[in-house]
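So this first bit is one chain, no partners, the form predicted alone, shown in structure tokens.
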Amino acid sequence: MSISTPTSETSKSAKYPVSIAPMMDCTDRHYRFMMRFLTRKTLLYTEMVTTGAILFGDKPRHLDFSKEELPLALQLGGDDPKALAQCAGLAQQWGYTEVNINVGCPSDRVKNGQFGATLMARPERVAECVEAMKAEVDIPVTVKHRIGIDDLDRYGDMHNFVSVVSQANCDRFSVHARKAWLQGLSPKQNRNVPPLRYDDVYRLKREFPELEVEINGGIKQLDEFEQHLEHVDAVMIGRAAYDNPTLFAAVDKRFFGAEQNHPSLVNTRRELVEAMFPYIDSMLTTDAWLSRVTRHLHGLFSGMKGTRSWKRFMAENSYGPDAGLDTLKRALDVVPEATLDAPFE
């Protein structure tokens, strides 16, 4: 394999201080399309989606989008560098603004893939993709991984994995800063389980100063944004953008210096939904139903009066072909018309 060195300048401020880590199950585009209304410069990103998927299945199924959801980046799931790089080369047709390799995630369908977060194991496979991709593409590729495997957990097992995967020139080490233990822990466990070891992805940046480095995992509140960019390039939000949404309606003012208020923007949690509308309203004349952009809605109302009436009846009236956009606007009566900071009661 030949591979190209890394320049050696330091690396300058990141693109997207702030992304949206890739979830499945709830990353997808309707989910997308509402954190728009909250966010135009966060960098977005889809769900896992195998090479396999992409390059044997319905590709417009996996790689659709709506322009509206751009910046996003596609996540990949895959160790064969030649299906990668086919696999970017559409992500570049298809419009998106970055691909991403998997790198990180330790459910068994990964593992009896080999792929995911058991590539951490395998350094030079992963730099070997890497460098197949970008020798394909324009846009950037970059890889989202763990701060370590089972007993492949010290300081010195990451080093040495993104000291060979950066000589193919990755573009960004998205590090989630907990370990995955792939044998005895579910997806969920390994999520919140293993210790955060943030220290050891500052310890990265500062021995890469010339890589851009992004940090992940157990990060919910804005002020903690600030902290951790202190000392990496970017912050990736998991579970607290899904959780609570609304958290980033301040994000594009604070972190990308874009004016507030956007006349485009949204200012009320009911605003929101209301402003859904006529994208729901054209999934409903697909085989879409209700629920399947709603569900992404439960959280925006979260620890405030009526929350709880909200999420129970959209639960109970929302699933089922006859669920319409009747049934959201009755859903509204139960919440107050609370702006986007109000606070939690």
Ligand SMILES: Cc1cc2nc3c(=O)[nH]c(=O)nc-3n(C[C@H](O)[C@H](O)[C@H](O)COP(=O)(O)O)c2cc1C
Given for the second form:
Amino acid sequence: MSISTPTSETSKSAKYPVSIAPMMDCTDRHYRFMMRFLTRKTLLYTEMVTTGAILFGDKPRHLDFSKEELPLALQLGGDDPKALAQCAGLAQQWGYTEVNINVGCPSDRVKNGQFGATLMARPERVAECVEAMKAEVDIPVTVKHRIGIDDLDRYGDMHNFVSVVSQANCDRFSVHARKAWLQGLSPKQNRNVPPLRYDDVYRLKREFPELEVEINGGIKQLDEFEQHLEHVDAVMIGRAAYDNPTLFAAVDKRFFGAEQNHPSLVNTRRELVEAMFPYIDSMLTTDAWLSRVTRHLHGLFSGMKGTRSWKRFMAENSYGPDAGLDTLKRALDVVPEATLDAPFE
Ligand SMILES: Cc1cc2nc3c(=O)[nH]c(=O)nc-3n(C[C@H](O)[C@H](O)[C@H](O)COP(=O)(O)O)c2cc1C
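We have the form predicted alone; now please give the form predicted in complex with the ligand.
Next comes the full complex, this chain leading.
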């Protein structure tokens, strides 16, 4: 953790001081629906969707969501200003809260398409994209990026990137506080191997006090959220939000100033599972197998008694067309009563 002096300029007024990061195969609509029983206020993100998939594919499949998931940002992958602007228009039409460009993903697919993290080397192009999108929509247009890529990894390189992109009035810079190596490291390694450089993100906020800066990478505990918020406007949480979803049960009160939790929020793990019953029931009648929804519940008991039995039961029983609500109810029986009913911390 950094020892920089907190900036007095840090805006305490960011509308969304906490968000859950876009994560492929994780932050789908089922996960997002579940999270809304824990936090109503955290800004959620979709998984990345490429502009091509939206413009030439099945738009409802890529864009539909339940209104309960709001506030929700659509994350786009692409580098063509016109296509991104068209998709931003669709995002607004569909009711998304914000639209975001991915300038952080280092996967081969993204590299071949010349978008994602490779765009860190093309700030002017990113600025053109943001400008085109902002001309199309009224909702905020934001960018999620890295500290740097390959040899373009000095603080000055990121400063230049942000300086250029901010000319297009980008509404937020969400910075994954580690660089990406585009050759030699897998996407997974790129989330773990390059060291975290929180100080560079704090410095960015100090040097651009008028911009909204969000920090991301390796943040796991609520106390850490608080420490980062001394330096930047917002924190974005990825893996910890997926592996330990109940962490978010305290977020609305602690970070959004909610005096009381919304009545739809739940207090125990049992309540969370039961709150999902009607949703699961309706999903089972449409497209989904049970596991499409319940795979997001695997981390529900992490660190608690019974978590292994729960995971094992779910792994053995929740896959396949015959698994249904009864399966889930039986799964609750393998977890100790005390664990099920323990209030969230
Ligand atoms: C499984 C997985 C999928 C991810 N998919 C995306 C994605 O679609 N778009 C994106 O910008 N970042 C993606 N990321 C990166 C996260 O948004 C985040 O930047 C990264 O995990 C660091 O934050 P954390 O340490 O809090 O997890 C993904 C991360 C994971 C673990």
